[in-house]
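Consider the single chain below, provided in structure tokens and representing the form predicted on its own.
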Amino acid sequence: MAVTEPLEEKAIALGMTLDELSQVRRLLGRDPTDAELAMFSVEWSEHCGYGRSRSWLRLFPKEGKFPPLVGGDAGGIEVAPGLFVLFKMESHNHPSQIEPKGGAATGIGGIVRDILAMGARPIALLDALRFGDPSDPKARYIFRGVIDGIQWYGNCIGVPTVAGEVAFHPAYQTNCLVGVMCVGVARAKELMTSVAKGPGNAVVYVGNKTGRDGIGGCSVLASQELKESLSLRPAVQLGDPFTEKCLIEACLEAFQTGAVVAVKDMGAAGLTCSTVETAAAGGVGMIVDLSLVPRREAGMEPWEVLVSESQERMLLIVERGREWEVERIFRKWGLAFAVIGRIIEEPVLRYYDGDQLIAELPPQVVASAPLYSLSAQEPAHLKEKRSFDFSTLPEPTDWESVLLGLLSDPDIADKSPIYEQYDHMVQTNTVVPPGAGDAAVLALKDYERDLAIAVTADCNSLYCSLDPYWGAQLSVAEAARNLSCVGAEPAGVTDCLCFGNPDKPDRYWYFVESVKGIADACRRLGVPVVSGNVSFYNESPTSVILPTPFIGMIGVLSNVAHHTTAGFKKEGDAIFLLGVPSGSLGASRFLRVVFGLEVGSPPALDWDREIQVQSACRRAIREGLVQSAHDVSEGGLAVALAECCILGNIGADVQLSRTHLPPSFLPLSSLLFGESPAQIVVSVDPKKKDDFIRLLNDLGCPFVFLGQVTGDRFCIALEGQSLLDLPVTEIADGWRSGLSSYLTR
């Protein structure tokens, strides 16, 4: 074919490198066409061949309590015999910070067919979300936009978003994090693969037709540095959540039918993933007519056919002779559906315009994107910073102010005007809805009688940007703690892991302490990393994100009635924490609020403690001596027992004592807002006081007697002496206005 021209430009144009293009031309034995050079330059971008991080990944453990499910578009964990909870976290940055509704609409969209690629019905999203300082016009316009982004296409689709967690940062301000997760339900029989296989069987295209939107989706916006411009919008997908919900209710019946061999989402590169992936996965080629494909857009080059990433599209390998079956389910839901090729024996991709072949292609080599193995290097400046000085910082005459400071940062504050934008009740699953626990319970009652799973999304940024390896083992111990009060075992994990550029060995580092964290922590809890996503390059010529691996993780209860909210529950009931108290002022949220210092060290953690008091929350919830379980994180003890008192509606007389507490405990101040894990605050009825207090002694948990619920105001002394003295209805306030004020302006 010939090039008008120069290749160089071309591969540069599309995000490839020069050395990349050299080894084309090695692999090949020649110039690579304009539709094959476009096809290496989506399959082998970060976002798709995970050049830069594939090897680490490989530390992550894949075998926990529960039998693992990877390999395929998502993972996943048995949770009863023949019984499957897939579930899936990814990322869509760079198309939301450019287009906020669209980009994060689309992310929905495209992680929910991976889930439906797996055979699974969805049943549940979750966000875990990054943007700027709020008070800043251009953050809160991409805030909303992402929210109305994800409200619109999750509700559309009838699939409920059910929880996640928000933070705000300058560090955001040029790269805001949209990090999005589905879970779904299959039984053993209804899980699908993508493994192409069997000569003559119909690779077929379904769903919406191809137009120019989302092309350099995932090679040009997904994996370089960030520069904003209008220019980018074209890269960014289209969604239509009607569509999208067609397409599940016409892939499941179809899949019912066994004439579907193989299904694969067309989300990151399109059609060249899809069709790639699945030949290369099943050791065949293929025969694809690209002038078949089913098109909105006249005119279009072949090569866009190929990498265009336009929504609501799958492809399925149908069995020779049956594809009338599926046909007449697609056209049944108003979509499209047609033939443009076959499977055939020789492991070879053959792309056709008509009569015209534009790409001839060895699928293996396409889908194996060359590893790099790049320097990693702590920043200089860590040192300094984790070893402040605490003793230098004067302690706060105004423990209440405090408190309230805390409780309205955005943080902290109250995320119901985020979540009661969602639908968390569609489908009827949802037993603990957002913001009523640590977690989100959802019965699986149309497969399991009894069985419930609890779903969370988790990370401290900050603690990571300190100490990456730690902070991202806290971030999962938090994690599993969040689905601990809410009576869950922890079982499974996905990931997002979102760093700025691999090329800079700073960045580089942060990346490769946070997979060796996850890793270490996984092993500890004995749960594996079932599927996952990385997002590179969220940075800008202006700002760097902080280090962020969100943490997805599930969890299992046997039994749907044994689980707890947060709130406290009644007058008179006994309020304990379980573990040692203990504060660690280091990278908390108390520095940032009240001093604007990002410093020190995160908390230390041990796992055997952590272990041991996850185990004993969800030992008494299960034998009904907990009325409800919080965990102390951001903000501490004060903030934690706040927040009880808030979800509760009712007051709380906490009443301390020296001699419960180590004397590390000077000053105040990690005492009532300094962070540490394995600390969890709960209710207990004085009925039950005994039995709950011989059953930690059995298990040989520590704990203290905190006191009692009781009364409308929120009081915290220390050996008789008044620390804090509010109205519940005060707390309550700056806790609900501290985010919703941000919404209003």
Second form
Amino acid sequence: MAVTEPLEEKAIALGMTLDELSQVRRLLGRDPTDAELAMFSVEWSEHCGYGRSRSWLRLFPKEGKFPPLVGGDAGGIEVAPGLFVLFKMESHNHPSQIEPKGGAATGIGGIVRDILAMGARPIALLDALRFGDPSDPKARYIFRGVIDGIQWYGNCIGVPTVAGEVAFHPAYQTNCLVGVMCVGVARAKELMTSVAKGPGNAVVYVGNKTGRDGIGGCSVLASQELKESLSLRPAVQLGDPFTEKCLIEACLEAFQTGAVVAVKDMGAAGLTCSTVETAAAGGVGMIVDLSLVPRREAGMEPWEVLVSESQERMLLIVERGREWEVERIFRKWGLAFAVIGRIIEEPVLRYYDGDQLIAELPPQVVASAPLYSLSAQEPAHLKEKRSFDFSTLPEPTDWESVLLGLLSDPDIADKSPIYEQYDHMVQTNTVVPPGAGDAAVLALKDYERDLAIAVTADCNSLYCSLDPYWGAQLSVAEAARNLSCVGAEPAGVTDCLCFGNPDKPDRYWYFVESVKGIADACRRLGVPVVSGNVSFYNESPTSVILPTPFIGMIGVLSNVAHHTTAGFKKEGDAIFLLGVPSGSLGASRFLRVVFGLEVGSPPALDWDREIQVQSACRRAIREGLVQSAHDVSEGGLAVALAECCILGNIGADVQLSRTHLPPSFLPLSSLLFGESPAQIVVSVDPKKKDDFIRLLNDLGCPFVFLGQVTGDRFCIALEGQSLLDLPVTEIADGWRSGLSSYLTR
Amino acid sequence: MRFGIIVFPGSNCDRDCWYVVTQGLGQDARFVWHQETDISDIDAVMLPGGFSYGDYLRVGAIARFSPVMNAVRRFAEDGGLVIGICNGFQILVEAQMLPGAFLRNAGLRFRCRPTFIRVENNATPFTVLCRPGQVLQIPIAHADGRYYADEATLNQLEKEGRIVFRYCDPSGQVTESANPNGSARNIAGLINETGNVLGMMPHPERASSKLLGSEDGLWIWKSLIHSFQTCGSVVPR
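After the form predicted on its own, can we look at the form predicted together with its partner chain?
Below, the chain from earlier opens the complete complex, with every other chain and molecule after it.
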């Protein structure tokens, strides 16, 4: 930064607006120094300051059956007295678009440190991904790079990647989405906060050394539209999973000494964010000497040290006089440890470079990013798309090829080529591994003998693009249904809300409607939203992403033995549908795959029915009455049944009745491939059939008998007339090849 | 009996191994930091899986220089039982306590999945309770698990019965398609000349509970404990 450059130009180069600069001037009553300006630029960036989203996020419910824990680096729920599960999802989209492997890897690193900063041991990772059309080489390069980054970092740090979701659409071609979620566990006495306290206590820097990587990562890169360019590469951080693994162990060991008062990840906005936010939370000040910050690069300017986003670093506040107890542990793990400052009573942050004062700011001022009130407006074309006239479409005649087409659609196809690259077993808690059930189930054996949690990440972007309010609600409903299908009670939500440029009213409308949808859905479900992240500006000059509010949800199983998986289990079992067949084709995968259409309204959601079906499913699992459970989602009933056959490596004979046909256009397509919530396919041992039916009748839950698990063919007939009849091996081949072909090319 | 679980920076299956031998099998165990030099209180040494030193440079290549490895070597020379799992196997090979080398998986990718292995030699302290030819379902999770040695070494290993486990299909057939990583002759585990040091790529600690889908790993742990309790170790110390 040249000395002669006017402040205005410097501010713009740092990603600030001139309005923000004059606000800074007003708040300080003077011009900011270079270092101060850099600090404001990162703290007030949308990525850190949430100036465009904060007011809407207040809509989220914070109460549920399980006591929530909110307000820290991550949120959580108390799953048993004195035992907390902490979780949060965060995006790393622009870095991954520019440098796929490094961007995805450091996304993992950051979210893991957020969980660690709560005092929790990270026990699981999930990833929610979106890429461009996989037949495009650039999209495939990003796809493969992101998977590679997740496996490289996640596997090395010994945290299993147990669940996730991936979808492809041309709208993500210039803007991939990488949502990463981490789950951790802590006992009440182990919980940590990021509230700095105690004048005289040491401000301690631990972990990796600081370099010039990631400068402007949260401001220039994450809070603006993406003009892809190699020149942005330095704004992407460099990850080192080995150091992260050591940092996890060293931090957990250090917390046990009781000498650590507070802790904060040095993630986005690095040292600035961690010092400002811990001080602001505690109402104290700090004196920090930047010359004491461990560096891996000579000649760094003080402002660069303040905003660098070098990875694997944490800020600790350590009790005065006990620094050595903590230092010993970090030295043992081969990590940097430096006392870089002290807490002071006066609420002001003074940053020195040796003797020279380079920044002096009240933490509250830097921490309160300005709030923006933006206009939101529904895009004009949406109503027309929603009211598409289905009567113009012909009913297909070859149901077998429709089924095979859907099964090999990369969004529906087998995801094992991805999750086999992730260590999903380390820590030996993975009871239901990825692919086996609708959600992953993790035992908490190190804490409570029988207790387990289930985790899932979901979002139907197509629904959200046509109706963000109901699309978001349906995504929440599906996440909950996935948990219910493994036997878990939905207990808490985190979100990762990815949208385009919020300064454009149509983009902002999607965001606002989605937030309202999530808030209303979570209220109906009785689960709190405990943490989350907003990612705007997911657009390039050529395209904008589909609105994608990822939902991460945690469920609780009071007894780990009472879980189930999705595949049919044995010959002779009866197949039932919980709920009512009511396939709706609007915004369906069927329309996209068969007709290339993305139109219509997402299916209607009846929360009473949804909750009834889910709780009946959980109850049946808990009472040991079902052998398998799998929800009807993308691809509808036929795809759900086919997946149950493929996963169980066994056939099914399904007999549908004319009474099941919905009174709509394309009735057969709707019945077979329509998508409606509140439907779960279960299989039941004949010996337990009577008990199962009695339970459903007692609960008043509607159900339909569909047929039998049998043989090695997948057959569906209507009134005794065969609609499709395929060997399970053939549908399995289609399902398995859908995605793998894109990973090897 | 007391297990010593060696912890290198980057080990990540150390706690899983500890859980199985203490909580699952009721034995004593302690973590041994890689800089320790005295392991005289230990009855059997475990080198757990993970990414010691981030697997930087080459898998296991840095860990073998850790101070504890001298103690482990002496322990083995005195006839003590040593089991290296995954990264632990790779370290034993780098330390030349077992022959051969590891290459990148044939598919070039990390693979985490259930595999089946056949017990090729049940006259070892680690398999003594297994039937000959018994098939065990134990998962793998590695990127560099392709075992390699020259033909002469492989022939010698075969002749001396030192190949303890081979990847196979569920029925016990040793086939190419059952080989998850391209290992020479489907080798999944082998022992040293004196029979008291075992290296294996699959993770028995991940297959020691019904809840996790397989208890077959218990055959290995129980064999090891049985061997120690009946003879102290294979070779008299």
